[in-house]
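The data below hold one chain only, encoded as structure tokens and taken in the form predicted on its own.
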Amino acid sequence: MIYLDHAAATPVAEKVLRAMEPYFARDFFNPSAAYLPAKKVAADYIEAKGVIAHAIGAKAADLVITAGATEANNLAFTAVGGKASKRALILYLETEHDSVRRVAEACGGLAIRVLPSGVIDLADLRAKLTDEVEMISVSLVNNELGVIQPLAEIAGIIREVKLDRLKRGVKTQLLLHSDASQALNLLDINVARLGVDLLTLNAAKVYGPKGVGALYVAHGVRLSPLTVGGGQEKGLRSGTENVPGVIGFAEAAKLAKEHLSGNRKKYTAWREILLKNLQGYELINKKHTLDNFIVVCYNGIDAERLVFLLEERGVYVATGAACAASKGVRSHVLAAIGLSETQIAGSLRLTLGETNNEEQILEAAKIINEAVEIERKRLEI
């Protein structure tokens, strides 16, 4: 198996799997009991969260542990009501995930257009930067792209605007939320850096266990629980704590910090490799990407026919989103960008990861040369 999906799941590291093992039968206790063991047990899960809060520039007390990125998502929104029902002004991009898109426009948000780069249009951020605008969601990492917004720019004129506001009495709290779940393996991140008040984390992306994210929480942004019940997570996520899920997402982390630079240099010298070695295609996203995010267009070609070739040959990849691909779901990313529908029928998502090689690099490259060539034959193009 050659496995260049990294964007939409990563295995588990061994290192990680080994930190969270005596958590699933050995230590298994529920951490609110009040016994001795159940005490060293939310000691230790409050020190993992620590170990995550720290790999960000933050505190144990500013995370909210979630059952995944999706629903840090949506728990951010809460800030400004989070539902239909309330409806605040919310402006995010328009390459954004659906588990940002789907709450934003649910509360009537604005969307912010793209750049052909697929970097924020500073331009019409500005413009539609109105009073009544209550929060600003864009991801730090696209996660079809691997595009990386500038977000220490956009929280300068989030600033700005807010200085602006105070001077003309205007008192509409201005919140800015990003999904950083693709970014935490290449990118060294830092919220005080980053100007944000909301930030979303996910294990699962970076050799962490499925089912755990994370949200961070600046001093002073109020939310709301999206479920309620014993209180956990100081009343906003109800339920018995997931020891073993944020003991591995804290030994992930850490790792992902610890390898950061390590990862940049092997991560770039494997997609020149892969682009050196393709043939016949047109690269989509060519600057301001994650080291490890290829996406390439087959014009005239059906990426999906590609996917299962490749699938038969060992060779796994992506044509964008896994939740939207598996739907048929046109990408709305690449249509963003200004793609074609036959650019985006015809595009391909590689994401390099730990479980590649030099070799598999290689050997990919001629695979999928040889997927094109049958297809080009089959369609007489």
Ligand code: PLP
Second form
Amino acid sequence: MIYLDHAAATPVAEKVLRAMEPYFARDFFNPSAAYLPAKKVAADYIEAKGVIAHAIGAKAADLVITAGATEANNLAFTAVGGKASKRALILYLETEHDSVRRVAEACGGLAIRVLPSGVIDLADLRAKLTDEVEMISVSLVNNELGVIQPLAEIAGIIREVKLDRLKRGVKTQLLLHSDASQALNLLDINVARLGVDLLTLNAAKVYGPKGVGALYVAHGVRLSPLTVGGGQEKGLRSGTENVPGVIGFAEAAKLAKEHLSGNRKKYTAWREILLKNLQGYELINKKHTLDNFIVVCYNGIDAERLVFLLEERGVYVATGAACAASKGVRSHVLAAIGLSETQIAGSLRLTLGETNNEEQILEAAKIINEAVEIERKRLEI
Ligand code: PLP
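Alt. form predicted in complex with the ligand, vs. the form predicted on its own above:
All chains and molecules follow, beginning with the one already shown.
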């Protein structure tokens, strides 16, 4: 098998598995219990939260642990009243993941356009940034293109606007949220440097367990819980803590940091090898992209058919976000960057990762070329 879909899921790293294992059966205690072994588990949980927080330049107390990035994204929007309120104006990037886009839409949000590169159109942001806007949500890395957004620059614009609001006596808050689900592996994230108030993390994309995520919340930002109960996570996410999940997430975050620069070099080299050896494609994500994301278009060919042909030959790829693909929905991201219907239908997303090696990359290129050739012959193009 050659797996080229690491943006959809990553296998849990061996070290992560080993770190989690004791917390399933031996150290199973409820962290809220009063006896000593439970207190030890509670201490380990807090320490693990500290490790995750440290990876983004924050502290354990700044994080709310959630059951994945979807929940963290949903929780972030409670800062402006969530679904119940339509008073606050929210801006979100039109290429956001559905877990941002659909909540923002439900709150009456306004989409900010992207340029054909997939990077935010800052002129459109400025034009839409009226006094009513309370929150802006822009992912650090897009999950279909791997495009990295200039968050620090956006934060700069926000600072300017806040200063201007202050001068004019406008009291509306203005928060910056970023979904960094895809970013921790290959970007050196620091919340202060990025200038974000809220940041979503996802263990499942960084060789950690699925169903574990976190929301970084800057001091002074007020959220409302999505669920109520035992009051865990300072009342923002009730429910017995997922101790093994958080221990695993911490180990994954540590590994991501340790291997950051080595991984970047490796993926850059593999990306180049792949692009040199693939034939007859148009590269879609040319600039400002994570090193492990390659989106190629075979105009006139049905990429869905390619996915099946490739699967038969042991190569696993995607046509877009896994959740959109499973529903047979056209990619809103590829449409947003201006691709035609046939270009969207002919696009493949290849995301490299730890399960790959150079030999596999060469082999994958050969198999993809063969599959494309079969399809071209069938269609006589
Ligand atoms: N945000 C982005 C950018 C993603 O890539 C994903 C996962 O596909 C999510 C959010 C949702 O993550 P989860 O399904 O783990 O909640």
